[in-house]
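Take a look at this single chain in structure tokens; it is the form predicted alone.
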Amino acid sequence: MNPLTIIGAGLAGWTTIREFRKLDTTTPIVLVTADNGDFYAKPSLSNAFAQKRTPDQLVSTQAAKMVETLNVSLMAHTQVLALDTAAQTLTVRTSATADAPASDTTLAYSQLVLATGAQPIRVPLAGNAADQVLSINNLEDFSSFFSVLKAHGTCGSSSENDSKTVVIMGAGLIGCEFANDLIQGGHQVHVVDPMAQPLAALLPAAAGTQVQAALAAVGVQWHFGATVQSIDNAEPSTPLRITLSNGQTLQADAVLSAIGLRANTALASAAGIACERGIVVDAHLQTSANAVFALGDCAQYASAGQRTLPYVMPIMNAARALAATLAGTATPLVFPLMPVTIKTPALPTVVAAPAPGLAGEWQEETVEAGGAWRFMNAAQVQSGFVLTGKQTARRMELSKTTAV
């Protein structure tokens, strides 16, 4: 019997494997990835200063625990080179060791996972040390990251567990989630963004200034209306010069890009599988092409008006429902209401996003203390609601009375 296989240890891959095994103990599995296929947590990269973690400490479960559990058969280190669906093939190439060189080989598999993420999106940028801007996607990103941090520092004094400064692009959910984790670790802290608040795309206005306010309050100092256009230095030991698009310059010991993520479809585009902004799923999570299947960053989910979901809870609910239907068992997705908690603990926020272009307005509810809005649709029926601070407490109360 040919595997399962499945491409990327991530969040995704690894809870699908997790789910299939309930139902199927005996099947062969094969899981390629281009890490080490240790298991963490994504949402711990953006709280792993305040709490003092090193990359190692972020591990959950080493790899080698993970394939004796699950039964799977492990690939780390390989690169997937091709995709032929009609022959239900893979080309891998498996990076050189001490002990053997790289080698190409040739994987049959009965089904196939595309579970291959998303890759930050990054912009062009001038001056000569553009290429030291830092992305923070997985563990390997943290890890350079946390390097650069930990490294000899030039903005400040040249002990090692000195503040450093750091200027992130983008004041989104990652964005403001890093400005106050690295606040929290003792470092300083820049926020760039051409919106006029922070979480723009997320919160009604009100909310966005709660959230600025606090954590402007903790020392977050924010520049809006305006981009990063270049960023230089004369020499490694001095600080990075980082120019605005208003003219405004700035130091740093090191920029972190946190814009947004774009998902990856190279692999799935170059097999002839229909792609738009991410792997076009149907409700089953089947591609356009047989017996492959994608969740995870990658996947477009026609069960969430073709969207993409970049969180964790919407891969929760793919893996099971996937899991179901690679065991014979025909499943489709549905999402329920899967609010989004944004990991600021200067102010706790929590968000229901509405579908994007839904008509409708943000309601702000009066409340002592404030912090509660609720988005209601040109029908007046809830669709979503934001709540921060004190009001997160009412997150299940708002849940049952939000339509999914």
Ligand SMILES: Cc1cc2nc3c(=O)[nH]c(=O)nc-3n(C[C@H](O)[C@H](O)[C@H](O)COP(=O)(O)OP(=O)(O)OC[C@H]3O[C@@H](n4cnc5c(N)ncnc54)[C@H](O)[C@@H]3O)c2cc1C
The other form holds:
Amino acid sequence: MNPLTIIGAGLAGWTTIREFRKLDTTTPIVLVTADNGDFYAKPSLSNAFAQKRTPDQLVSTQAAKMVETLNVSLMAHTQVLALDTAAQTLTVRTSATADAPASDTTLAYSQLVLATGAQPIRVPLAGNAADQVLSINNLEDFSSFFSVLKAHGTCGSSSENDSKTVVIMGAGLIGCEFANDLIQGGHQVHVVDPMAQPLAALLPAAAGTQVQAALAAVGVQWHFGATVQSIDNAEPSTPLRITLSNGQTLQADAVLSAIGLRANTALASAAGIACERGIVVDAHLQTSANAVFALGDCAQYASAGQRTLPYVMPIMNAARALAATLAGTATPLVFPLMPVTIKTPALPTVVAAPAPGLAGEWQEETVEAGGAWRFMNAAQVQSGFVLTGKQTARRMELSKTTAV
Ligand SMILES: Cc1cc2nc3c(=O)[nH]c(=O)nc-3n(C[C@H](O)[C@H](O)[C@H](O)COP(=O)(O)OP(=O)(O)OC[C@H]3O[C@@H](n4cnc5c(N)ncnc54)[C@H](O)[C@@H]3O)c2cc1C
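Could the form predicted together with the ligand be given as well, to go with the form predicted alone?
Full complex below, order starting with the chain above.
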């Protein structure tokens, strides 16, 4: 029998395997992944500086241990190049090693799970150092960023422990989390965003103002209504010069782009599988191809009104339902309410966002110390909430009164 095959060793891939093994201990599983297969919690990438954790310390379980515990055949450092959904095969390319050149192989699968994640959106920038912009969406990206900050200082600093200056493009969830974390790690941070305040797509304006003030109070320097236009440096080991659309210039040791993610759909799309904002899956996480499923940051869920949901809780729920389906019990995915915690210790924030485009309005509760908003839809049904600061303790209470 051909194995159950998973592409991608992120949270979605590994969690699906873990859930499947609870139901079926014998079916052979092959996990093919472009990275080394180590298991880590991606959310820890944006609070590592405050905790003084190195990239190595962020690995929760080495790939070899995962393989042994879950009885999986791992093909690490292996890129899936193409799928043939009619023949139920994939073509993979194993990286070259000291002993062997790169080689292509065809693998047959019985059922296939696409857990290929997403990739950072890049915008074209001018300047001779535009290629030095970094993004962080995996442990390897984080290692590169970590090395840049540990390198000999350029903005006036001289030793590897000195404070560095980072310009962050984007004041969304990831940009705000890194801003807070870098400040806690002793660095200087500028955040540049075309909107008028942070988290503009997620929070009511008054909540955004609170986050803005809290992060400014710990040292974040905001540049709203502007974008990064160009990045230059006169010569290596000199500071980067960042020119904004409003004409202002900043100097920094690093530029981090956090302007959003795009689902990895190229592989599925080339195989003729229906893709829109992500790989389109039905309530059983099946794609438009027979025996091919998808979940995680690469998926666009029918169970979420055709949305992508690039967060941990959707993956945990999707992996449980998918594992049952793969093990033979067709199980539709029903998402519960899944509030997201924004890791900004300067002002802890929890958001249960209403569906995009839902008609309604944010209403602020008159509570002591402020910090609670409910989104009421046109029929006055509570369809989302935001809590900040001490009010985050009311997460369970407001979850109970929010319609899913
Ligand atoms: C900095 C940061 C902080 C976050 N914090 C939070 C948080 O606090 N709370 C929260 O809910 N969510 C958070 N998220 C989001 C959450 O971490 C992600 O939704 C989740 O980790 C995505 O997992 P995934 O397995 O779908 O994708 P990924 O982790 O991206 O895994 C994709 C896998 O696919 C492999 N792959 C891709 N293409 C191929 C190919 N062609 N061949 C072989 N392998 C391939 C990759 O190598 C990788 O192993 C955060 C995200 C980031 C970036």
